[in-house]
Amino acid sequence: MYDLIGGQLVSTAFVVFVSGLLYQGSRFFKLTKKKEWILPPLAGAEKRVKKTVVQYIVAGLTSLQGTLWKTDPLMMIVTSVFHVCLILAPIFLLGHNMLLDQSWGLSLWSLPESFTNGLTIVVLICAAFFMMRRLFLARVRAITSFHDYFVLLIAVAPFLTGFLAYHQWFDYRIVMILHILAGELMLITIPFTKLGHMLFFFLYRFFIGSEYSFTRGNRTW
């Protein structure tokens, strides 16, 4: 069973992950084709079109005054830290890179194990913050569904099981199987759940013009 979970299922998960992202990306570009203006552009629109990329980025950063940076800075900080650690920990984990090297002959630069352990702890703390916020903050609980809890669990499970495996708590083999399954489940569900914002965040910010975009954008939604 371990060989199946750590072999064929891993490859299948990566295939579904990459294929799913490619499908969602192509779907995004198909649904956001440039459309004709129904109403005439607002006065000064031509001048705005001539802005440089830098000017649009500055304008986009200025517009953040109406976002979480202004309304809920604690949530914004926790969210930013959570996502940074969520990306750094698995990609630059020594154990993962050793497996990559053994399987595909690829190896990335690795962070010290004590450091990635710290990143994992930060991820778990941030996840607990999100959970408490959804459970006890009325305005957040009102718009929370089972899907939101499920997605949060999927995102956190690989880190929780990885943390338990690293410290060799409970039965190591069982925890490792759960860790691998959790990672595979996360990869498979990313393109088809709210976790897909790892792709759409960049597509929205760079291809669709809005008050939150980093550039003018040349597609419509």
Ligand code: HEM
The other form holds:
Amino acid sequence: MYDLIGGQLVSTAFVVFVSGLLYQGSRFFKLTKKKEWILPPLAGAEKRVKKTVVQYIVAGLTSLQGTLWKTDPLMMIVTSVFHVCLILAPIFLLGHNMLLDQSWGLSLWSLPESFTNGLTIVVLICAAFFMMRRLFLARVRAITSFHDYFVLLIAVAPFLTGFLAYHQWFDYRIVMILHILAGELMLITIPFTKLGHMLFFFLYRFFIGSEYSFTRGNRTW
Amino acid sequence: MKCKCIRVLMITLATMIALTGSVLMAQQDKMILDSSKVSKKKGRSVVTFPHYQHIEAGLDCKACHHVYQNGKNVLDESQLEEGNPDIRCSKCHSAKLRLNLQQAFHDQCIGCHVRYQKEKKKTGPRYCGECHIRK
Ligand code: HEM
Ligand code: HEM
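Complement to the form predicted alone: the form predicted together with the named molecule:
After this comes the whole thing, all chains and molecules, with the earlier chain placed first.
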């Protein structure tokens, strides 16, 4: 049982994860290759004025007014903290890096285990917040479907089971099997569900951003 | 006369049983491995190592104990005695060697368990919590 789940299936999950993201990335460009319209470049936008450092900072802060920071600051904070912990905890986890070292002979440096355990707790609390929001805020519930809960569950499961394993609550071997399965499920589903925003966030963010600034209305993607 | 013989026999027998028994007991004793004095305490519990069970499983002493010379294991097995400080892993595996004490333990224990698992043989644990058992 351990054999298959902890061996071959792990490699399979990583292969699906990486090639899935590559496939979705290439599909993204293929689907948008055909340009529907061509706009004349915007006539030389307004002259650039030299700003002082203070003006730059003020301008930057003002632009935050148009973002989530203005409409829902609590959500902005929670989601930022959530994502930072979500990325840091598994990558710099001693347990993961030791297994990596054992099987591939390479590993990153690791954070102290009590610290990564703290990060895990933060992820779990933030996830509970998202869950409550979807359950109890009318305007969020209105646009929530089963898929959203499902994806949230997939994202949380490795953290919940990892936490239980670290504390050796319940039967360790069973929890460990569940943890590995949960991790593999997450890696495999990332490219094919909305968890793919891990890749698409950056594509959207920078291509749309550049469309409205550097390239003056020309779609480059 | 006859009585004495039986008594001597009984005493010898009892002593022999007691002796072999105590040797077996000592070997069956699980060994506590603790590197926390060397590697600044990192919060993992000490490991209970069933030394005897490994010998029972048919492993060669030299699979674990070694003295390397020119890449060869030249350990003299008569050195393997209880209380000999020279056979402790910590004797050689300090921060100076390629593998520090923690790495020496992990590479040897988990390395072998994983190898045996790949060969589909009966094997030992691989994931943290099965060796570092919380009290
Ligand atoms: C796919 C194969 C995976 C394997 C073999 C694996 C293995 C492990 C192991 C051995 C531990 C240590 C348990 C202990 O301390 O006893 C652990 C903990 C943990 N894993 Fe994984 N893992 C996998 C995937 C993932 C994924 C994809 C994530 C999340 C993105 C994840 C998140 C965590 C976290 C957060 C902990 C630590 C929890 C804590 O310290 O409180 N794991 N994992
Ligand atoms: C790598 C860079 C990533 C970026 C830049 C990013 C960015 C975002 C953004 C902008 C949102 C929308 C705001 C919100 O609803 O909180 C979001 C939501 C979310 N992200 Fe990410 N994300 C990343 C990676 C990940 C990964 C790897 C996972 C887990 C597998 C993940 C799980 C989630 C979840 C579950 C939500 C929705 C929370 C809810 O139910 O409302 N994200 N992310």
